[in-house]
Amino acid sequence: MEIAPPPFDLGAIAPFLIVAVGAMIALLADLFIPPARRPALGYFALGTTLVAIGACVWLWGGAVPRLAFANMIAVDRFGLFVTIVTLIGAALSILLSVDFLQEQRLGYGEYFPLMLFTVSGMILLAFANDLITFFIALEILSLGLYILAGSARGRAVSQESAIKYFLLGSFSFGFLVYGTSLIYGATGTTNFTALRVALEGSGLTDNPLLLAGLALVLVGFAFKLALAPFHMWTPDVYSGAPTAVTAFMSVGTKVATFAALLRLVTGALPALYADWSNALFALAIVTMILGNLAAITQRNIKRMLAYSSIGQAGYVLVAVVASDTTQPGVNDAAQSSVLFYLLAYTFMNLGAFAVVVALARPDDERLDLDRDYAGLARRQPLLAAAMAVFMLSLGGIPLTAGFMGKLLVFRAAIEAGYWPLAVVGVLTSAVALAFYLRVVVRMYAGESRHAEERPARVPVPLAVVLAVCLVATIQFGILPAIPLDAARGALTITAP
């Protein structure tokens, strides 16, 4: 009997294939490239991400949305938008890394292949339409990050951060697997499209097995997104990992995982809206409060940015909660605000880390706010000005991308009837200004302790990153129409 093979729509996953194949080529090329020429691998990785962005643009204008690989992959403009944001973040992170690796003597050949493999996992996560595909993508993403976090082999803090990230990441994966098994036991499927069909008009929405599975899956997401109280790994991992890795981790993981969460709850589980929205409501409040209050006490810039990223995740979660699929207008506003905020966060957070990378020295990453950032405006006026813009944007000051992002998120929450989330968001944003403005005050009013030091070297790739992030952060705050229109055009989460 002839067995017909299943159809393979390779064009649907062209961005994933380009990045994955590029990672394999870079890994093999490292065998033949002398150590002095390893930066060429970085530029090859950069070219790979740009080609993948081109594939996304090609798919954007093609036959989308569509399902592929037995409905396990959903190719739609939502996934393509998230993939483009992820690839932009990856491209900027690669540029950050090229000279940083040489400066910090971390020029190991596997760095860029691992980064590309991690990006391929993020892309697959954005397109995942099945919990099995989601697990595979999450593991591809996570394994690369575990190794990258410990890539500073001679530093104990880097090895410690990798072990902590691996252990807690494995722990969170257990929640996801067990939760999925319960969801499958209650519904008989792990496919998002089939889950939506199974739950609509059935009596399964009150099934204790299903609700327990949903709770465990949300806990797994909370670990990966560093939502309080499942955030404890974040400050140590962020501060211990090499700064270029931290920058990449802080944006790429959040963008891809928030996309997967939004696709799951609004595309597969809208019938359980009352259940998951209440759980995420509580997580959003705790995350915004804890992340911003804990950041005030930090003196290490990377730990401060780690807690800042926790608070920022809380703001994005506000819009996820507001994604009420029973109100199409409200749902569209909430989802577009999620996409806009993730795009804005990519530029302003990477920009902040780019300044940290610029100030680093081979024997000292210069992370102390009082010692290393005091008087920076007199030593490095351009770097200080750029850092001030990024801090003000993260704090939500008008005429910056961060302000527009928060405005859209809070407005979506109010329209959906979640005004308490908007109130907490505004109050915690005011609290956040205390530590964001503290950095600015230190740079412009502090007393420099490095008066005799040579100016920081800003190589061309790093200068490009700073310029791109600075322009985007300001432009999105003054003229947000273009990215916002793109976000609204991406609201095509595939549904049956």
Second form
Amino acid sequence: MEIAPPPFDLGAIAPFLIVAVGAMIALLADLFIPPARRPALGYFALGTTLVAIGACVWLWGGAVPRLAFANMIAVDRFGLFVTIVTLIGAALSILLSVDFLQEQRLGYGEYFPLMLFTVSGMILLAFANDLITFFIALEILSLGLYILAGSARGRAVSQESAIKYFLLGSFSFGFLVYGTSLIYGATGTTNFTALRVALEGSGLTDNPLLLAGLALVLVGFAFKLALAPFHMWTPDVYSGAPTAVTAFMSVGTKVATFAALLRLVTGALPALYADWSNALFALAIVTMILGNLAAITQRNIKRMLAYSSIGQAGYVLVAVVASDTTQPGVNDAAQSSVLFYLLAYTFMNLGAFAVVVALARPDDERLDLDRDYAGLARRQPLLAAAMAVFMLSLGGIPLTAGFMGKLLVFRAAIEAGYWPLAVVGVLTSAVALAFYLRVVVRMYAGESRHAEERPARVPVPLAVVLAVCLVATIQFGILPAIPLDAARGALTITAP
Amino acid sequence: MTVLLPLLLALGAAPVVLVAGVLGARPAAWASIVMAALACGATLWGRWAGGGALDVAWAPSWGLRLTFALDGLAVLYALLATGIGVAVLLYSARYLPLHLEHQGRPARDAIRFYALIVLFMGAMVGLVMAQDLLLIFVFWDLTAIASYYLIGYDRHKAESRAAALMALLVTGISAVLLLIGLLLLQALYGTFALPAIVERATPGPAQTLAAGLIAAGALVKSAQVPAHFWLPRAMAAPTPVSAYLHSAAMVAAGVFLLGRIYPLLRLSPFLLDLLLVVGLLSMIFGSVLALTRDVLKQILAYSTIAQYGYVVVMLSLGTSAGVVGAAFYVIAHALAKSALFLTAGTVTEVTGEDRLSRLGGQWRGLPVLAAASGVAAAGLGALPLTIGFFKDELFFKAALERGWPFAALATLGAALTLAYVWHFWSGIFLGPLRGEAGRPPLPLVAPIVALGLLVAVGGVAVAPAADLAEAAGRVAFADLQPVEPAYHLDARPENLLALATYALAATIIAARPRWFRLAAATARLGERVGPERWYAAGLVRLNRSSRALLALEVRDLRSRIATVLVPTAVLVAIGLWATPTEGAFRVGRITVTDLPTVLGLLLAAVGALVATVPRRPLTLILALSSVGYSLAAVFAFLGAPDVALVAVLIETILTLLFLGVLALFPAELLKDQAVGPAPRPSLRWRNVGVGLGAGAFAFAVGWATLSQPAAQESVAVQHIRLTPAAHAKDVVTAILADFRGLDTMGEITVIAIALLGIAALLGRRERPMASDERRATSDERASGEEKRRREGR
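Switch from the form predicted on its own to the form predicted together with the partner chain and give that structure.
The next block holds the full complex; its first chain is the one shown before.
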């Protein structure tokens, strides 16, 4: 008997390969480049992500869906859409970092290669069609992030955040592996496609192993996505890590992991809809309430944004819950609203972090809402205006991307019959206005503490990031047709 | 085109003003006036040209459309927003420079003001023309944001910042209600388009709920009881803002929305009755409180609450006369009220006083102003020969249709109105002279005169206003009975009621000392237990719960692990609960040959238990490794010597690593750890509980796993079968060297490179770290959170 080697389809994983190879080149090049020219590595990394975006566009137009590596990878428009969003987030984060690293004297070192490795993990995550691929992708992503979180080697808080992230991260991976093995034990496969086929019309859906495995896998996801009550690491890690890293991990990880979650539950486990939707329903409610409520009293902008990102994840989860594949219309609306929300979230959240980065000083990160943001509108009117737009968007005020996202998500929830989710969502987003608007109020009405000092020059790369995020946030709010149609077009989770 | 022109002019005004602002504050002021006038003219032209509609795709794949129409309702409110906007902007062009000068602020600050006012105007015009609930919501929020900045315009004053925030939060609540309502309607009828919803709507509980939510949002915006408290607070805004927002625009948006969704409201008599109660309460409370106020703008604020109470009452009567009357009432009120607000502003500007008790006899110095505002006051008080007379005529007519009790209440309300209007006007202009008055500049009087003239002209030639109101009513009732307001010199009931009103008002004014204390007591009671208290308490509670939540998020690692373990256990428990237990948990037999296995497992259990007790790291490590070794022994007994070997190997390496790291640790740190205070007893029990819970579910899962045969032939069986073909003696060798040969080689390479790297690193470990360490300690000192944690321990 022959064991046939699985066919190699390198073209299918071109985005992943480009980023991974780029990371290796950057790692090697780092050895030969004099320290003064290290920022060039950042631009190299940026170029790599742009080339990878090009590859995604090329694949999008080509023959999709495409299964590769013994069905462990599924390259479809859904994955490509998510990959493009991730890569955009990564490109913007890289631009954000170039001057930030120098300013904060963090040193370049392995920063950009690690970032690229992390991105390669995210890309793999978006295409993962097997619990094993999924696990490997998540590990690639997380290992890079653990180190990046601690990349401010001189700062105790950064070290602390890295250790906490690592410990609790490994802990949660335990659940994931355990869950995966239970699912394998119950069904004999880890492949998403095979799982779906195995569960269809079988008596397996009542299997205790399968359900326990599902619960454990969901716990692993919940940890990675910082869903309450598995979110405890988030505030510390987000506030401890260097701001540019926080920005990157708050968008990239969430986008890729949500994609993987959606692919797993709707692509592999539609037969268990009743089970996972109930579990995620509970998580969504707890997450929305807890994230938004806890953010109210935060005075540190990074911690506030950390809790805010928890709340935002709750809104995305609402649409995931509504993804009932037995109702195609509802399912389409729900899944594409997940995609749109992730896209909008990437821009608005990165934009908010970009403002935080722009305000940071070498000796003081300027994170205190009362002290450092008060009166910002008078010192730096453009930055304050940008921040106001991002805050309003995160708060879901009309004419911004955030509003469109929330609207679609809640509409999907109501269409799927989950009106409690929509009601809790609307109410918590009203509560959320309290802290998003507080930033705006502070900036426009507060007394400036740093009035005497000259406003910081915003470096060009950072200005580019701000401009891109601003334009996207407003454009998606006023003329959402293009991204919405793209999200609709991406709705083919491969499950042949 | 008829739709697009007013819309574009109104929405484009803000950018135009900002561009003009580059030249300075005065060009910005003129730009805002011209844009408002143009928008007003375009609306008039649109009405003359017969209205029209606009419908373009917004996000077609999601069924979102931009639909606007210039129907009767839209014309009425758009004319008010732009027309009164012109008057207010003319007034502001002079008022604001003075206002800024008093406060020592730069003149350029005014540009923002003009831009915000016209932004508000644009949002208002967009709101009234929108035919799509989603668009209504968008513009609704835009008005809220613009009003936030306008009310908080004097941003150095804490009072106005608080007022702005309150207005924003309260109207934010209205937006939430609106959003839930419109999502519900969308779910019910599959569209956001209002005409289609109206067509498809059928009475039912869900429809009532949706319409009720939207109506509640509208009432909040119109400052109706019990959500009225934000309006008097919002008087902290500069006077032109109050004149605009609280007569013609922001509060009017609420009753506009009621008019817009009227066909939906009408389906439910229950909702209409509810509205009636709210309207009556607002009418009575607003009027009584207005009578007790001393600050000029406060009187007008409570008056606004009362007057919109009338409008709500008229709408809730459910008759076409009521709807038309409401529309007419809005016109008359907006004209008169904005004039009175501007009067208050001018009087305060020239005398420096803003209280009735310090004003009086001003007619001597300000005769023109006294006359103009007297006409406006008469209009609000519904005296004959003003437009206001007809608003009450229609009001009485509509109330009479419902029955005498309503007519009586209407009379009482109207009398109260007349009384406080007299209180306001006579307090300023009549009586002994109090307060030094300078000469007011012309632009601070002219708009008031213009508005007063309109009120008077409307009292003679009522047809244009009546036409507007009728056209607005047609949106709700296609088969409208024409109402023709006119003077009738006969003893018809409306006239009798009007006479009764005047008599009652005179009595109220004359008897002021008798009832004043009662009214003041009511006001105080309202302040003490009223909705404003609920609002404050709500905010406090929100903050408190947020703090409590953070306190709950304890910061030591143990609680974090608990927060992961407990929900996991719950999730798994639910999973197990949901499955049939029959056959899922099997118990085999234990024979003598199993004794070593059982002993090994017992040993592991004992080791795990022991590991929870010691506080010295060394003992802990040893206890933990004993668990590992006993499990390795169990594997050996179960006939898996290779697994046992690997387990022993790993266990040994880990223990050695642990010990090695421990040896490198500073001794004091370890001692601290060993002798530190014991955890609180409650935490200890929590830890025990969490451990037991998590263990129990892990046990249940393990049991279930073992009770079940493998689903498929595993790949291992296949590998064992293929081992001879690979010329290997055992399967492990075959896998390592053959089936996974390439993997093995890759792994060896990786390990070799890693070893080389480590060797290189170890070779150059002497690196200057001093500066980094110094920075680390200073950071630690700076980190408050770090400190708190140490104290907490």
